[in-house]
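In the block that follows, a single chain appears as structure tokens, in the form predicted alone.
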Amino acid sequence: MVVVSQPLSTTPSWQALIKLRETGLVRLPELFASEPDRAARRAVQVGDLWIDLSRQHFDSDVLDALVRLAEERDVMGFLTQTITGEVVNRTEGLPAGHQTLRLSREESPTDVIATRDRMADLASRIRAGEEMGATGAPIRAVVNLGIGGSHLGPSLVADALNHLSQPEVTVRFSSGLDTVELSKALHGLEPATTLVVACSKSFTTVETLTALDNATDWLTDGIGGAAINHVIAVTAEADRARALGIAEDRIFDVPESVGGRFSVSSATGLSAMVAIGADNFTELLAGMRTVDLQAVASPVTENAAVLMALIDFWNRSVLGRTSLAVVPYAHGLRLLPAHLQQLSMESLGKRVTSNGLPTDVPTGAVIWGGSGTDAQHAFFQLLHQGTDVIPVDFIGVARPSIDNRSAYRSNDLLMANLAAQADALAFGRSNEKETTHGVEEQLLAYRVFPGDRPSTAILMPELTPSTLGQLIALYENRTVANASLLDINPFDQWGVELGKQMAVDVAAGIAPKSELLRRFQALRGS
């Protein structure tokens, strides 16, 4: 097992990176001027994804130092341990089992095949109108209850690949405690034709179990005592599901070694499988596997996930850029920023290294974003002319999911906006250029764009199950590689627990009352 003990700030590569930072960054316009073929040289391919890194602040010296860092921290060794099932989650003594779930049928363990087959059988019966509810009516709707990884990944897949949905089957998602959200998810549905899928690895998640109680009441109002037959549990704790009366054939296993934010390829993806179909879900897994294999097989200089992790490290830990904006120019990827928030911030939001000591460099950028031209009209002003330098991930799709002339025309405009924004951020506009546009002198300061703002562009040919799987797995492997550079554990999330436990104590009335609680109770009328 790889164990890194040397503090990062004492390594030769870190010292080299600090020296390069203090020497001063070469501006992006100058990098392009000195490297006429930069756009081609600084791009990398993984599967069907083409990734343009040319608008990031690195030259050959910076890249060489980053590659040496990856070698010193044995990033490739850690990625290999992750994919081969060694214990990499050291605080919990577990492997990271998510990549095992993406193996081909020939490679997969028998328990993985069994769960996948059960998922496919149920999803196919629902889509074909052959799965009957307690009253004999066919199931026509699935409502997924889950939060965090039990919600974000599956809802992303279902939304992104909505063009593959079965029109007669409704799949909806509800994640929170607010009953308004659940009411919206159940609105217009009939209990007799609805299945509720409760996703919780521990089956103790307050948000999910509270929503399940409310959903079960709704089912009971419609079909009486048979309501529990319309509930499916996706969990690593089958006994807790059985204790609620959920039948054995309605329980789907999630391995304990699979973290929530990495769990879309597990039974947590059941609702997504219903939405897109079992064969398409298999293609999603195959796309993920393509990237998993490249992440451990390609040398660092050609390895998309590792190169992107190195640039993340350079931006956040060395240059002090505290956030990353993710902007997909495709409506189908509108939920991607939210999924990546959990993936990255729960994995990299750590302050202690593998040896239990505080990390000596900054970790974990804030991930945020929005989709395409909506984002341009929301927060791009800050990206272009704000005082902070915020790296951006642009994601584009070359061909639309809808095959007609107007769809291609609109998609061409989306891609034109993506390319223009990437160049505008990188190259800006000077006083001289504005003067030639006839701008009055007193307005020049307002019309200047400093440029030199970094971005990465990820381009896929079209949004398919395979390319979506590749994109998700690229960010997963990128996150794990970044954690290896930082010598932190990307697979635990102890920071989530304190607030959850305190909320339980407050709700039970055993926590001291704060002024906030007293004011809430006064407003509530209790």
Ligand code: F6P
Second form
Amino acid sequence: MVVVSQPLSTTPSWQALIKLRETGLVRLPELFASEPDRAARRAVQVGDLWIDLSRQHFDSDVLDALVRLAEERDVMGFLTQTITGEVVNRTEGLPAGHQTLRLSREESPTDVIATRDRMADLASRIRAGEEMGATGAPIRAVVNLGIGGSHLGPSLVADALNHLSQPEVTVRFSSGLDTVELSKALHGLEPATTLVVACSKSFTTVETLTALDNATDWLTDGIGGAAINHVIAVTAEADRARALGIAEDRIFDVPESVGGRFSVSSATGLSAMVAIGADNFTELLAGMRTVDLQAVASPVTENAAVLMALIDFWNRSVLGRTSLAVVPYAHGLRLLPAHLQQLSMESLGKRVTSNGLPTDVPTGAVIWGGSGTDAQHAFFQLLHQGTDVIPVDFIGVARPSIDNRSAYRSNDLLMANLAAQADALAFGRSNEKETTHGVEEQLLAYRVFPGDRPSTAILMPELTPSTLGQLIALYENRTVANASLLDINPFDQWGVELGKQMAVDVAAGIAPKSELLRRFQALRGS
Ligand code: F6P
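Moving from the form predicted alone, what structure would you give for the form predicted together with this ligand?
Okay, now the whole complex, with that chain kicking things off.
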């Protein structure tokens, strides 16, 4: 379906934004000086998340122009079409079904409830030691095989909420082709007490199917012909799973309309549910639902997802900042940057708009990051004094997941670091200040911090299933809102196909031999 929309660069709000850029940005220290209540005024709340946008480069004029842009592009309309199940994934002719999966029980379609109940039943039986393997021994371990969206979301949830796991149930994840990863995931486990979850929406992904073959060999070595009874399939393509001999009651459905990077609330979350328990998984979904509802109900000026998307648009598309660093100050969120990398870069890494024409403004930023304070000791030098301005998302958790004095003491230090880094980036340290610190003249240039480097801080009270769900859904809605501003489809990912197809030809030996391949074959020997 071709939708004709006005090229972005010809819209009045884009032109207003370009004019504001050309007038020159007001520096962050000046913005704070001219707006004494800026920190409180430029913050927004969604669910339990408090989001401080004050250290971003906008004043009222910029914000007004951005809000006008959101109106011109009808971002609220697109978010509403998404949640109400209209066909928003136009290149594939599909709705985006992920938000249907976190409706409350009363609101949910019967097939969604049926899958969720089956997941809960299996997860609860495993956790209770009541799910028996082929030899009669209880299942004590689950190994999730999947990649991309079939790995990143569930592994994030299991890792972030590790404090809710049961010591007697092991849940591990293996995503790649390298057998070293699978060997590590299986290390110390017994085939008789292990279930392998083959998590693949398409059930054609070479990494997952290869890992499944290898894991099945491992199961067979331990329990012989009963190996297939220890395999669970999570997929939209049940026939492909059945063709491998996986029994009907071992197949869990992922709706076709749910994109991999949006699929943690589907059966893709099965292994995470085993890790944290069915009730906690329900709370995660409820947290997501809270944020989904606010994304369509709040006016643009109070709408966290839309405001963050507008700031992303301002940073990336108007100001030309090519990347965004995500730095959570909580060990539990260390896998968040990888999850957001796929969510954002597969959704916004597009170059064609809904009318089939090339975009006329830059789209998706590079998303990367790492957990604070490790990140401080790895890449913050470049953030503070490098030549590129890289916006940062800081994420802080007020209360630690462990309830003891040392955990509070460490968490307070983490928060102190977060607050200090955000201010150091924004306000820097001038020549004069360095001189008063007694820095020698010839070192001044090296010691100055230019400041004026933007960041957003997201603060959550505690890392719970609900707040984690809220955080993930916030980034999802922000991504979808940004795509709507850019008039690109956030729900397809054609760009990953070419390399995959070429790899098949290379592996089959039918692709022309490059020098790289010749070298590889020479080094490989046999
Ligand atoms: O990386 C491309 C991709 O298609 C992702 O969108 C998806 O999450 C991943 O591969 C895994 O796909 P599947 O779940 O079908 O194995």
